[in-house]
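A single chain comes next, written as structure tokens; it is the form predicted alone.
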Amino acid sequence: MSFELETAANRESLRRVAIDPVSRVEGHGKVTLLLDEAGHVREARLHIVEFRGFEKFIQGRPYWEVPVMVQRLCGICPVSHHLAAAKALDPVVGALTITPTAEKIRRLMHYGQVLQSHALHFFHLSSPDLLFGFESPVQQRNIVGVAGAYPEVARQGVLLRKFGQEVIRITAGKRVHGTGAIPGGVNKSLTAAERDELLQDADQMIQWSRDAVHLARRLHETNGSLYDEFGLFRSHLFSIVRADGALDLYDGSLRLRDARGQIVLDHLPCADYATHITEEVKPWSYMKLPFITELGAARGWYKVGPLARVQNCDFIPSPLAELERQAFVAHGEGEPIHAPLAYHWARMIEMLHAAEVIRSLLDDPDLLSDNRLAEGPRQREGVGIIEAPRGTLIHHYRVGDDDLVSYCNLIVSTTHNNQAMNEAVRQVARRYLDGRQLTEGLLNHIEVAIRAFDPCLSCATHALGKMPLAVELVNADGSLVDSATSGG
């Protein structure tokens, strides 16, 4: 990774700082800062430098291959793509309503995915920053350091994720890139033995998830203004909600709140998403910047994911998570919470909700039924929207008379959050890097802000190997001003 300072082309008075790539996130990206002569940050951008062509090479493939193919976008949240694609293609086989068994098995699969992904992000990727501090020794600031200093926290994080992965294995066929969901339903039911296997640990997962909520809440409240103000910016909140306004991560209609918490758009059918969302293209990134069409690019961008969902819904339909949501909302004292670090607290509330939903579903006899598939008059187009761990995920397909995909549009969760992450980077850079001597800890502040969103920058698997950081500040004449290193 390099951190380079030089005169920017066409901006003679500004100097450029590049962090390339950003580490400890999913996918590949970099951050550039433009500084004036006094070292103040005038511009900050998060660039996505990896190109993925799924929207094009999915065209021409038989529609029934798509739910398995598109999940190769990601090794961390493949279930989300798998289910969004299956939902989008249900109408193609005429399944405007799938069977109760199919829906409940898909829900079980999805909530297992949410649980394991939230556990992975909080305990493995973010807890080192939160438990040790943003500027703690880099040798300590990792999951091994957490295991040494907080062994029970690390143990619970590992076992929570393992349980979520087992839910996925039992419902999808394997832990990563399974085949359980198909257009029209699912291809397997649970056996009584599989259900009983999950029931053995389900209550413990609820307790550990509740402990994780309390840990995240305690960290936020203990750190007071640091967490409340770190990277702070305000924006709209966007997600799907159930018909009665409840949090629903599998199905619902679209809702938008403004920065003050007032509902702007509500009960928007998922099939009409393209009427309300415009995807703006910028020359400096492969990731688009969506905004609400009615509001325009300047005012219509928004946040998605746990922080948006927990505040966009009217209530959470599981008792323990709802109690925690109420405590979370009370922290805002009548205003929506916009602090990026509050994502972690909201994320753990969702993990608790997922554990409660899984426990409830395991008592449902429909999971053992063979009534798995539905069909009817076929259609040639479908939209599937699901709340992936990182936020709202949209899959849209058209299928020709030859059963081949003729059109594909994907708006992944992190794409929705693109502008929001750029704002967080800008705020942190201005507050912590302005005129300061570079240290590894200061650089980590920018990455902490990005990691709060749990981004999957290209919705791709992790890169192999280490991601070292070497930073140099160089004057326009080439002389070295400062340097810092980490990782390696």
Given for the second form:
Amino acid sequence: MSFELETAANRESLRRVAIDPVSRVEGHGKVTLLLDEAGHVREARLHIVEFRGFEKFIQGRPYWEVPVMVQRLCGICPVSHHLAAAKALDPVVGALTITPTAEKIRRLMHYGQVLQSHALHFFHLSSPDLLFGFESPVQQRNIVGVAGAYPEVARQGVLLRKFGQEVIRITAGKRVHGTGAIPGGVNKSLTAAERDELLQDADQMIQWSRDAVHLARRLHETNGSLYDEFGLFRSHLFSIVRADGALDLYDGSLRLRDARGQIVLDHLPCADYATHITEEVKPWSYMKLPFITELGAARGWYKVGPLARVQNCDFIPSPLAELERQAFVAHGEGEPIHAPLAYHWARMIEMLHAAEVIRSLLDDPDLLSDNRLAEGPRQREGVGIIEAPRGTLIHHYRVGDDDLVSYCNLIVSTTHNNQAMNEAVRQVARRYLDGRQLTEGLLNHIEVAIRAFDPCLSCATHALGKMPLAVELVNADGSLVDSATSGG
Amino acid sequence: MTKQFLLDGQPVPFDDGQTILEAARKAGHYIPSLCWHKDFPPHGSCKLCVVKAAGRHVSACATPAKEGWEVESNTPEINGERRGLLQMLFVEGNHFCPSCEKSGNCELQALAYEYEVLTPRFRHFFPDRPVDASHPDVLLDFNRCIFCELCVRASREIDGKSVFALTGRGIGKHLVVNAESGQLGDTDFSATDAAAHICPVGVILPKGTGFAVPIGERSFDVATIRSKTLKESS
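Give me the form predicted together with the partner chain now, not the form predicted alone.
What follows is the entire complex, opening with the chain shown before.
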């Protein structure tokens, strides 16, 4: 099926505008717009142009290698892939339940990952748009500009990310691409010295995260007409939640709410994900388009990530973040908030929650225990689902009697948001670009909408700061009418 | 009076029959190797121990020391040749250190660090070498084989089984398993065999343990291959 503005009629007679690559996101993607002679938008698409193939080449590899290999999908959130793979492979070594030490160290690693990734996205990638304006001078619209104009904000962003990276280093052995989680548990505990090192800064991180929530909240409170309306569209909300309905980014069961906030599906076991999610393929993108099977492709698409999670849960099990969640919900005046820019606010609430969880876990003596591994009767299949910084991350493996992986399916967070991001692109194209002379600032509106979702387009590479942006106006006969470049 | 030769200008004492490599290491001078092992006669195949003695390139592991020789080892020329040999080993096989469980315990990787292999130099061959997972306790990942024949020698001379052999010539050379099926699971190989613990790279691996040793506690996290080798030789 096709959505409005997804595929234009008479495409050959339209002129093409490309934003290639989309900048200040992780990975590489491009946006194409097809415009008619009057400059009206007839087609708008976000394309993911990289092909990875991890699902294929993980086949035939030994299962214990998988958590380390698949995390190479990403340089920003490798911990998410590392943990989702380890969770999926726990049953393969018979660890249907892992030890309290293993679970708490994995949780510590994961919340450190969420904290650093959210800080990176908000401060390094998005704050230039939010603090200077979408059409501000491009020379200023980057983290260096933020550091010049708002040095304390930039400093806190850098140090928040650094703290999250230190949590990862201490639990996984390295800041990026460690080896901490193994099927059945973890390979190291914390020493008292490592715990104390993190404790030194943990309270400061909570305070700075709280300040960041308030910064994001003020944007909506002082400029509601922009922040509550920009790129607005409504959709289902999808995430895992804890058994009691609490926000839980490490483990839980699947829940789907509709656009009005009513729970449609709840307590779905993670192992049954394939029954409820269908992945559609479109010829213009390497990224699949998943939808809820019961609802069909037209109605069953959804949002994942902070905006979905903060509203899909019944409460956040840490006091300061829960207060902020309540303020967030109140802003919606009884309706779920669907505004893409509210992702930033929700993301900062999650960052605060992550800082609180880390602080709380550091008091737990189980972190220092050597009881790290569990085992039991081996199984041949496992599904691991985790809430990665960008949304629900699904890893599914089958392992043969020879210990080699025979099947692998990955549904990466950004993939769930494919339809939603395309919808946001279309909304912004309609509202801001339609019939107007295109400028770098106007095109940045499209990127601002995409950035709100914090997509990891390749889920492997990342780049920040200025990336080359090339815009070309091409006639129907292929001749170049106009072009502009920025960054690079 | 003790006989001696000069290694990079430093006097190195030796006993009759000692090789340049043995005498050098005993005296605290590092000469690298991959295929040499104290329990076996010199093999001379990896050529990493190449030195210049009396103006000629020789394998230090296979060349008896000689009174009065002047031997060059730790020189830009010789080290550059060693780096080139390492770079060739890397492109001949499929060595993906980022996801290799031997990372941190691998002698090839450790030598690459020691000789500052910082960037690819030659075109990768990307050979197609399927793994052998037929044995219940041991995995064979042929992708990483460097043809040192340590497993061949250990299986034949210590275990008395002759499970492994090299076959083919030149660029077609490869490690094979001595079974009609070619599968390790069809041999009497055991995880307790000496051959199961001698691979300097990541070919012969105990199943299921993988990344059990955390980063920071692996062999070459705590010592360079130079210091580890010299400690073991002293």
